[in-house]
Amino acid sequence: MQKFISQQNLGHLLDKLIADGKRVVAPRMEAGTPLYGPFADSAGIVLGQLPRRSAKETFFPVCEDIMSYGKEGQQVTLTDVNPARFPETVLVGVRPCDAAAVPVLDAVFSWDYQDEFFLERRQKTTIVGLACTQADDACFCTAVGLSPADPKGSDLFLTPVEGGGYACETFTEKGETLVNSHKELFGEPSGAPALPLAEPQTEKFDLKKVKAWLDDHFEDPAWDSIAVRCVGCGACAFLCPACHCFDIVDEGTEKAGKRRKSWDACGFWKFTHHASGHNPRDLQPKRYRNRIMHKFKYYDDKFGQTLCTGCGRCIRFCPVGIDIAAIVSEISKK
């Protein structure tokens, strides 16, 4: 289904969704930084910039309680968090690099274990994607086979057009339901040409060649030079729309506490630290090797796709200037 929505009517749509009790999440400015977050009204929406953090925390929060416990005498009480309480959500203004990561996460959280926390939020969320008209030096979605107008992962996709407003196209039943429930705000396609799309400059990777090299070079001296600057801060994993490692810990006292799920990162020294004291990834090059291997080999081995959407956040905000696109490009030339 193809439609048109004006900028003004997009605001009206968001306000109506909020009035109807939906949780609307969209890019907004917080202390000068664009971030995805819930809105009370459409006034503060910011669609012109890629948010600092990805949209994955809409489905996979940085930290959440999954159970609580209490003990009185010899009686222990366990109380599960009920995912059914998660609200219906509309996630708006999602860049193609963020939306494309959602099906990547779907595969992980519904593979050998059905993660009801992720899947309940996923089932209740409608994703409204937005084509990119700007890219910076860190963007490389085209290098991993995506594009600034790729609707992958979106239920409804918006493309800015000349003269203002957006061309709309639905790709799922969720997208059609959203449009059909607010028909008065959508018009027929205007025929206006789309605004020029962003043009990331990184040359497309030969991902098959990259994987072939990784298949045969688990032990290679190149890893020492590739990872020499990595300080293991984990920023790359936390900002990545597709990284999904987490840890589960019990926090509290003998009398009461909570079991919590929190993001983790393979760049951390303790990530693979065994109770015995042994650590199979005791040095940073081994940990950075795992990051590259996971994204361009292990995930492909298991799910047949790459665990990177080229958003560029790990390049843009790496404190020591590590450029994963340059590393993968170099590997593809070996």
Second form
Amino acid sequence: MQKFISQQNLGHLLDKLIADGKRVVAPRMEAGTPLYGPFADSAGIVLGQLPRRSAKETFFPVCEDIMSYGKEGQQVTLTDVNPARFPETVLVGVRPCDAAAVPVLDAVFSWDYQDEFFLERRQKTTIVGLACTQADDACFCTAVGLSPADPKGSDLFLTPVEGGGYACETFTEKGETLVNSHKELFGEPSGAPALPLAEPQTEKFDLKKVKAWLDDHFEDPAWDSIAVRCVGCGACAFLCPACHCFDIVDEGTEKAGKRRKSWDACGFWKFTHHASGHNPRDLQPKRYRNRIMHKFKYYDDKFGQTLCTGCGRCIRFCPVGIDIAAIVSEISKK
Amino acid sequence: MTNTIDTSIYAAITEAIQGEARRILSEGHVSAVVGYAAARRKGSAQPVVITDAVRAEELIFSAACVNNLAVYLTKAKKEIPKTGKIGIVVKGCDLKALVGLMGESQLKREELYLIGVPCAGVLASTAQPAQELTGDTIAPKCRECDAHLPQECDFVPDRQPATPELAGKYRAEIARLEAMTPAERWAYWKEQFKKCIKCYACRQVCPFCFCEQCLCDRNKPQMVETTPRPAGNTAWHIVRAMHLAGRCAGCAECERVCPMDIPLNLLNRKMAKELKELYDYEAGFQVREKGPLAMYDEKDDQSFIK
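Having seen the form predicted alone, the form predicted together with its partner chain:
Let's see the whole complex now, leading with the same chain.
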């Protein structure tokens, strides 16, 4: 279904959704940083820049309680978190590089173990994607087979058009339901041409070739030269729309506490540190190798997908300038 | 009126660094040189470790050479072989960290070959690497730099950096926070720490965070909540600021790399200010065994004991 919505009506739509008790999540400023977060009203929405953290936190929060415990005398009580209580959510203004990562994450969270925390939020969320009109030289969505206008992962996709407003296209039943339940705010397609889309400058990777090299080069001196400068923080994984490793810890006292799930990163020294004291990934190049292998080989082996959407956040915010686009491009030429 | 900062000396400095690195590598004075090399993105630079004199031509110095390379010499970085003497490219601010590390017995002067850089400033984390260095794009720490010319290095290209007068941002921001009520100040930091995702980029780039295992990574017993939640985040940043008091010399790497824009160097500068007022101590100028928080002196102010 193709429609048109004005800038003003998009604001009205969000306000109506909020009034209907829906949780509306969109990019806004938080203590000076653009981040996705829930809105109380449509004022303050910032669609002009890519939020610092990706949209994955809508489904996979930075940290969440998954159980609580209490102990009184010999009596121990365990209380589960009930995912059925998660609110219906509309996620708005999601760039293609963020939206495309969501179906990639579906694969792992619904594989041998059904992660009810992720899946319940996923099922209750409608994603309103937004075509991208600005790229810098860290962007590389086109290199991994996506594009600034790719609706992958979006239920409803908005493309800004000349003269203001957005051309809308629905791609799923969720998207159609959203449009149909607020018909009065949508018009017929205006026919106005789309604003010029972003043009990422990176050349397309030959992902088959990249994987073929990775298949044969678990051991290779290249890993040392690539990652010798890596300082082992988690910035790349935490900003990534597709990285999904998490840790589970119990925090509290003997009397009461919570079991919590929070983001983890394979760059950390303790990620594979065994209780015995042995660490199979004892040096940073082995950890960085895992990052590349997971994204361009393991995930492909397991799910037939690439675990990277080219958003460029890991490049922009790597403390030591490690550039995954440059690394993969070099691998594809080997 | 233009507020462009003259970085024309960086081309000559690049050439001099290359020449010196080539010489010390080929003559066998050092086993490796840690420096900067150009990277893919326009104007960008990244740390590089060079062991072969032929590769000395990769070395550069530009306003995009933001990293404090001292971190690569600490025991936190096991990947860099620390055999023999190591050459390292240092700005004045980076040198302060090396001086501190020597004082803490992490490095020996005689095992280092210091290639000092006369520096007019580097880019802020908010600037794109290809941007010109101006009063707007310069890193906040460079606005109040007192070490444009690194002292007592083994080699410093003979150039004089342009050092325009720029208003210090940290001083003004600390004054603003000090003028707040404790409740207002608490609210400010609470909002900042709420954004923290515990990626530990601040810790990993810090030359002084060289512990084999960080206290904040321990889970048996758990000293600080490891999950990224307000209480544990606040605890982490306070532990960090206290642990660096009297040691941090202000390279501001923690703040530069924070992907959540938390103004971490403000905490470090505030602690430095306190140390200056209480003990007339400034980190990073002399190799000393212990900072004031790690020693007792009979002349110490004891008026707080009531």
